[in-house]
Each structure stands twice: as C-alpha cells, then as structure tokens.
Amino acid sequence: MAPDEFRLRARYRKGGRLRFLSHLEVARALERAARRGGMPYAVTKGYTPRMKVAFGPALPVGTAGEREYLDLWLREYVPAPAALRRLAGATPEDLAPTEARYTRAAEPSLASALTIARYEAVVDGVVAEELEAALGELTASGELAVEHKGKTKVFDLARSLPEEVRVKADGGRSVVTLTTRMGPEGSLRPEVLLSAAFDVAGIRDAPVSVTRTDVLMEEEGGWARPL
C-alpha cells in the first residue's frame, strides 16, 4: 500500500433478491457504489488502472450472507461515519455496507485472513429428527468425495466441519447450523454437505435455502471477527 494510502474496511450484507448475483456482480455493484459516492478511492498502477478493492471469500449464487466484508483503499482520509453513509447511501438496501473502519497496511488480505464460515440452511419438507441422523451418520464416516467438472475431491469431515452441525424443527422446515474451514483446498458448501445427507437418509432433494451468517479469522486461542 503506498504510504498515502487509507485501508477502509466495511462490513455489508448480501439479502433479498440480490442473492441471486454471482461474486463478480456484487463486486462491480459496491464499485459503483464507491464511485456513485464521489468516495476518493485509488487505482492500481499499469495500463488499465482499477479501482483498489478487495473482497472476502466469494459466496455462491443463492446465497445469501450477513457479514461480508471488503476492503477499499483511498487516496485521501474520510472518516469512518462518513465513508459509511457515502457507500450506503449509493448502494441498493440488500448490499448496504453496515460498518466500516480502518485497518493497517500491515494486515492480511480478507481472502487469506477468512477461513472460517458459518452458514444456516433452512430444509423444507424434512423431517429434523431424520435429517440430523443422516447428518450424523454421514459425519461420523469422516470423509466426503464430491464430484466437480469431472474431477473428485475428498473432504475430511473433522477438518472441513470444526464445530458440531446442529439441527432444529421450526414448524414444517428443519434449520441446519454448520461451519465450516475454507482454504486453498477449497470449502465444503452446506449444499453440497446436505445433498449427500439426503442420500443417506433416501430423501428426495428439498428446498435449501443458505444464508451465511458470519465469516471468521483463526486466531491464537480463537476465532475473531475483521471488523
């Protein structure tokens, strides 16, 4: 980062139907938000000068995700508040960055910082009780093959699930909490992970609705929030 450089870092969500838009839609929507915003914001260096920005882990599309985070870096100070209203004001509601501050030059990028995700996944039309079993059975097996564009990867479930999946009935839908360990090896999606409890239970594909509700640094002694 050049010395004359600020690292804003907000917070915002992605909800309603603007979780229907894939990483790289959402990444040009909060650009042209800090654009709409008359936000001073710096470029990178070489022939096609872009806007300094960073993003966390992408989310699917279809999901929905209530602390995202990214970083922008800017030419000249504005103080956190007002960098805040700036970007929420030229950002549609489902997007709206939330919380911002500063961060040190020093820090880790988001993408490499971030390796830790906590998802709820709402079933429809499955039984919670049957639905956890399948979700035990298939944890307790310890590993996870998953075919991707002709290729399989094996997730070690103890690995790739750092905290127990939790399952509750709410009225006719079952709600499923996981977390899950994101890495250069990639992250099991909760889609995936439930698709393959369907299997084991003979259920026939539900209705999953994701939402992830926080990303996560590991840290000495625990896991912490960037903002």
Given for the second form:
Amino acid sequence: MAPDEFRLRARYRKGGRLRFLSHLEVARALERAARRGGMPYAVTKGYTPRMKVAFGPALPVGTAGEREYLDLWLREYVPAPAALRRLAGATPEDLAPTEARYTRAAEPSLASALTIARYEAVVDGVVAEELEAALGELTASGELAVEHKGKTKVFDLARSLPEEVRVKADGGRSVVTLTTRMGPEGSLRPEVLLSAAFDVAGIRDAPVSVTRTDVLMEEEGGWARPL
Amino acid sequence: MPEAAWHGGRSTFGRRAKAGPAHPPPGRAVLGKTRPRAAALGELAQRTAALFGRVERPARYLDSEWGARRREDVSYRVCLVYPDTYELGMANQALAILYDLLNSIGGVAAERCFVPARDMAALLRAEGVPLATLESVTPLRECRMIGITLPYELTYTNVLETLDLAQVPLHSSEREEDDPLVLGGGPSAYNPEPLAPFLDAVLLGEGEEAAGEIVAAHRASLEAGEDRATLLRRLADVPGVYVPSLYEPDSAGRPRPLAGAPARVLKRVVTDLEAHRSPTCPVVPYMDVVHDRATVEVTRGCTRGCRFCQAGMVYRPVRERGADAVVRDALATLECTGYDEVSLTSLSTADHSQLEDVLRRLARRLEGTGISVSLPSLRVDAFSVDMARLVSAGRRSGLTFAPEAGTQRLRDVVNKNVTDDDLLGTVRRAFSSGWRRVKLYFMLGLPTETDDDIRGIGELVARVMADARAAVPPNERGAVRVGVSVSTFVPKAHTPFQWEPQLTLEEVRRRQAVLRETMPRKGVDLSWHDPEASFLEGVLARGDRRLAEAVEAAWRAGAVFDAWTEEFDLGRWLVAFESAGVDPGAIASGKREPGAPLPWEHLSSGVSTAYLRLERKRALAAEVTPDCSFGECTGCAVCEELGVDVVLGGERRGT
Ligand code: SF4
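So the form predicted on its own is up there; where is the form predicted together with the partner chain?
To see the whole picture, the full complex is given below, headed by that same chain.
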C-alpha cells in the first residue's frame, strides 16, 4: 500500500429485499455508491486499475446482515463523518453504511480477520422445544457431515460452534441464535445445521430466514468488533 | 382466485372470475378500477417477495435499484416491458430513454417489467400471482398502458408469455374497457404482422416525441370517456402509429386499411438528437446484466448502406450528437450511476466525426479513476484500431471486425466497402499494438453466394492468421487467436434484400461443410449461429398475419425464450406452423419477384421502395453505393419524406 493512502473502514447493513443479493452484487453496489458519492478512492496499479476496496466474509443470497464491513482506501483524507455522509447518501437504504472510521494500514484484511459470526435464524412453524432437543442431540454427537457438490465435508462442531445454540419460542416461530467459527477449512451455514436438525427431529424442511447479526475478530482475551 | 383454464400445461387466467361466457356481450357495463389500491399493493408486494427465496437469481425481481423511480400519486401508469429476462432487458437503451421521458410527464409514472424466468413464471402461475411492475408492484393489468419493445423475432412468444402472466387477454379483440392498452415498438415493428392480433397499436420509429403524444391521446380519450374502439381510431391519427385491427389483409396477405385508417404509416424520427438529452440517471442494476455500464448514444443511424442490414435502412438518416454533448452526458451519467465504464454507442461509433476529440477529452477527465471508455463497434480500418488503443491502453480483450463475406465480389454485392487489404492491414496494426485476439463475423447464404465465396472465408481467415502471427514476437505466437463467428443470412423487411430467398436448412448444412474445407484449425475458434434459430427468425421476419396463429400455438406448446439456445426447439414450431396451416419454408425460402405484394407494404421507414429496388439491382451487378454521410446524397428519399437532414458534428473522415 502506498504510504499516502488512507484506509477507511465502514459498517453497512444488508437488509429488506436486498437480502436476496449475492456477495458480488453487494460489493458492486457499494463500489458504485463510493463512486457516486464522489469518494476520492485509490486505484490498484496495473493494466486494469480498479478501486481499492475489500469486504468482509461473504453473505449468501437470502441472508441478511446487520453489521457488515468494508475497507475503502482513499487518496485523500476526508474526515470520517463526512466520508460516511457521502457514502450513505449514495447508497440504497437497505445497504446503508452507518458507521465509519480510519483504521491502521497494517491491519490484516477483513476477510481473514473476521472469523466469528453470530446469526439469528427464524424458523416458521416448528415447535421450539423439538428443535432445541434436535440441535442438542446434533451438537452432542460432535460432528456433522455435509454433502456439497458431490464432496463430503465433516465439521467438528465443538470448533465450528464456539457457543451454545439457543432456541426461543416466538409465537408460532422459533428463533435460533447461534455463533459459528469461519475459517479456510469452511464455514458452517446456519441453514445447513438447521436442516440437519430437522432430519434428526423428523421435521419437514421449514422456511428459514437467516440474519447475520455480528461478525467478530478473535483476539487474545476474547472477541472484538472491527469497528 | 380467478378461474384458470389450462391449455397444454399453460394457464390463461381469466381477467376477473368469469363464470359466464368467455366474451361478455357488447355494451355490458364494465367496472372501473375500484380496488382498494394501497392495501392491495402492499399485499401483492409481499406475495411476490415471498417467492424470492425459491427462485434462481432473485436480483432479477427486486425493485429498489439505484435510479428506479417509484411514484404513487399518478393517474396514468405505463409499464415498459422488454420481452426477455432482466439481464438482457436492462441493456436496452430505448427502454432507458422512454423510462426517463415518460416519468418526466406530470401525472404519469413509467415502470418496468421483464419476462420472469421459467422457475418464477411457474410459481406465479401456481400461486395465482399476477405479473407486476418492479417499481410499485402494480399488476400490469392495472396499468393504463403496457409498452412492449419488439427487439427481434425470437422474442415473440415472450410477448404472449408476458400478457398471459399479466392476466391480460392475449388478443386485442378480447380486451375490455379497463384492460390496458398494449402497444408495441422497436425494430420488429417494421413488420409486426405475426403479432398483429395481440397488439392494440404499434409505434413505427423513434419514440422521443411520439411516446408522449400517444400517452396524451390516451389520456384525452380517457378524459372524454371514449370506448376502446374510439380510442384506437384516435391513436391511428397519431403520426407513426399503426393500429392493426383497422386493417384487413387481402388474399395476398397485404393489410388493407378499413374506413378512416391511413393507407400508409410513416415512421417517426427526431430531427435533432441533441434536443433530447441522453438519460443521465438510468436505473443501475444490482445483478450482472449484459452491457453493465453507462452508455451515451453518440450517433443515431448509419448510412454505410450494407444491403442486408435492417437497422442501417430503418434508422436513417445519420444524426450525430456533438462532442460537447457527448462528453458532458458521459461524465454526468458516470457521476449519477457510479459505473466504472462508459460505452459510446451507435451502429458505427468509429464513424462519428469528432470521436478522437471525444476520446481524448474523456481520457483526460477520467485519468486516475479506474473508469474506462469502451467502443462497441469498429470499422475495419487503421483509424479504428487507433481509437481502440486510445480507450483501452492495456486492455487486451479482443477486437471485433465484421468483413461479412470472404471475397471482394460478394462484399461488393452486400455493399460492405472493405477490401482484403483493409482487413489484413487492420489486423497487423492490432496485433503489433499488443492485441492477441480478434473476432471476425461472417454470414453464410448472402445473395449470389457460391462455393468459391464460402471457401474464400477460410482462405481469408488463413491470411489473417498468418499476418497476425507475423506481427507479434515469436515467443508470443502461441497466444494468437482468431475467433470466427458464422451466422446464416436472414433477409429482412425494408432492406434491398427483402425479396431474396433464405437458404434452406439442408443447404446451410451443405455450405457449412464447404466452409470447413478451407477453414484453418490451429488458433481458430469457429462458432456457428444456430441455423435452425435463423430459419425461424427468417419465417417470422417476413411472415404475414396468418403467422399469428402459429406464434400462439408454439407458445401454448411451451415455446418461450426462443433466443436462448437451451430453450429453443424448432420441432415445437414446425408442429405449430402445421396446425396453423402455414408453410414456413415457402415464407423463408420462397422466391419473390420485386413488385410482389409484401405484408409490410403499408408501413414505411421513409426509404423508398424504388431505392430498395435500385439497391437490389446494383447488388446483383456487384456495384457499390457510397455512404451519404461522407459525401453526396444517394437518393434513399428518407430526408425528403420525413423533413429531416443528416446531422454531423464535423466533417467525417476515413474509409
Ligand atoms: S435521403 Fe440522401 S442524405 Fe438522406 S439518408 Fe437518404 S441517401 Fe442519405
């Protein structure tokens, strides 16, 4: 990184109907917002210069996010509140940035630093106690084998689920809160865990709506938000 | 829930729950729009959104793109439809222009709709959800007007699919007072007969001025409480508007005007492109669409005079936007959209008299931003390569050229004023400037083509390959690629070749084999445009109103997205043609004498039939006709007929 560049970190959300965007679509929309907002963004060197921007771990199509992050490198220093205003003013509401500050140039990338994700999954038409029992049985077994594109991946659940999975009844719905550890070996998606739990409990696949509520860095002595 | 009547696995929804006869007796009182609107809207939006998790690429159906305009308090809502998927339709500039223009009229809202992919269409049908606009999720059937672009023939079944999903009666004759007005426009409007029964009206030519006039006429008619028949007559008085139901085909399939309808409908054209600013704040899609970039139309019309090219005939005359306007609009569009690329579009951008100036100015303004400029079409000449270098320093994607034919004789027949030396010189310049791939377009089955002409394509490609390799350092020769794309010539209405037969499928296959004889293999990527799809295109391009029955039958048999290779099935169409009693081979490949009746004779692009006949004669004599935008008028008559003129920003130079 050039010494005269400034690394601005912003938090944004992915909500409403825009939960149905893919990671690539979200990234492109926010890059366009940065250009529309007239941000003095830095560009990469080389044949096809591109905006210098980096995103946290991908969110799949259909999953909402409450605290998502991006790093944008600027050629010029713009006070963070002004930068946030410019960015937010050019972004659709359901992707709106809500917080921004500068961060040290030497920090590791968001994608590699953010390894803990908290989720809330709302499951329609399933009895909370049944689901809780099934999830308990599943986690007690220690492992979960997942088929994906003809390959089987085995998750060590003690490692993948660093906190206890909780289930709460909310009217006719169950609200599941869970925390997963992401890593190069793969990340356990809440839908996958829930669908395995449905199998255990003999429940037909029920509609699940997932929101990632937080993404965190693992540091000595605990977990921390990147902003 | 409306009753669903099933036809071959496809539902046609009733407009309302119709227990009685399918066609209500005339004079029946019709309910106005009495639905509790706001409540119904929210509910429909929710029902639609509930389907997003169950379909592929839901970004096609979202409604909150940047630049999308949603207006609630309007009395007149238009739905603009592009009859293909979102990712294709969002590339259409006419749609963006009309969206901008109609939304600027007081009391009018223009919204968009595209054809749902099969998975979404199945869900909409299963759940009884009517097709709705993206912006306000208003059912299409509740819009005042549905304006459908007719970009090419292979989207015709998509038009029916759209109307059916919208729960709007397919036939103009079945529509009732509060059904929307269904208006078609675009390139295929120049022979709309195969769709005639499904369209209430058709606009011929450019919409910048006409679209507002049509809406105004419709609003005046609503105001006056006119019935549908009166409205259609009123629309027929708007210049450029063709109302198919006011014409009855004679025994030769030639539509004849009924009382009061104009004998001939002449296309609309804007005299000055600069009077209509290019839309600078178009809708910015989330999903990766075709041509995902900002665009500025730099020129309209092209008079190079290629005799096979319908666009080159019907979009005359040439009108350039001046350099100042182009630069201003390009920068404004980038600023408003946030795109990282701007494309300078036209049928032949390298012909723009001030292109170099425009490119230099844009390069200066965009330096250091990572934003690039692109040119969609290139001429076969050195100037074009220099312009490409100017916009894409470092970008080494391929360049594309269209020599169209393999021999000089045949290129003279089609008036493609390019020589072998032009092509080879251009290729050498491109490869020595750093490009490592070019793509060449050719056509099979052009009038008078012989096997020697076909073999000439392979020989020309071999020379291109040799020159390209010679122009690059020896250690990079392995990277040299020449893409060769071969399509079948489809004679189109309103061109000098409108009377010519199209090759039969058997003959196309034979000629493909001839082409393979001389086509080099090494370093060449040969691709064919599906000849079966070209055959269907040819039938629909020159068919008359009798084809409508076949279009409907094919759609009922499941044809939709015919332009998509994986969806296209000629067999389904052949059955449909048979059930409608038409011989597709006779339409596509039958011989027509100039002077024989044509189904589009009552529709005029302004270019005189005499000129088309003269051009045909010159073609058969392999005589070329120069481009009037570089020199003298060559007498196509469009300028005089329409009271317009060629508009240039400066003097045109080049070949
Ligand atoms: S009338 Fe003449 S100047 Fe006008 S487009 Fe035709 S050939 Fe060109």
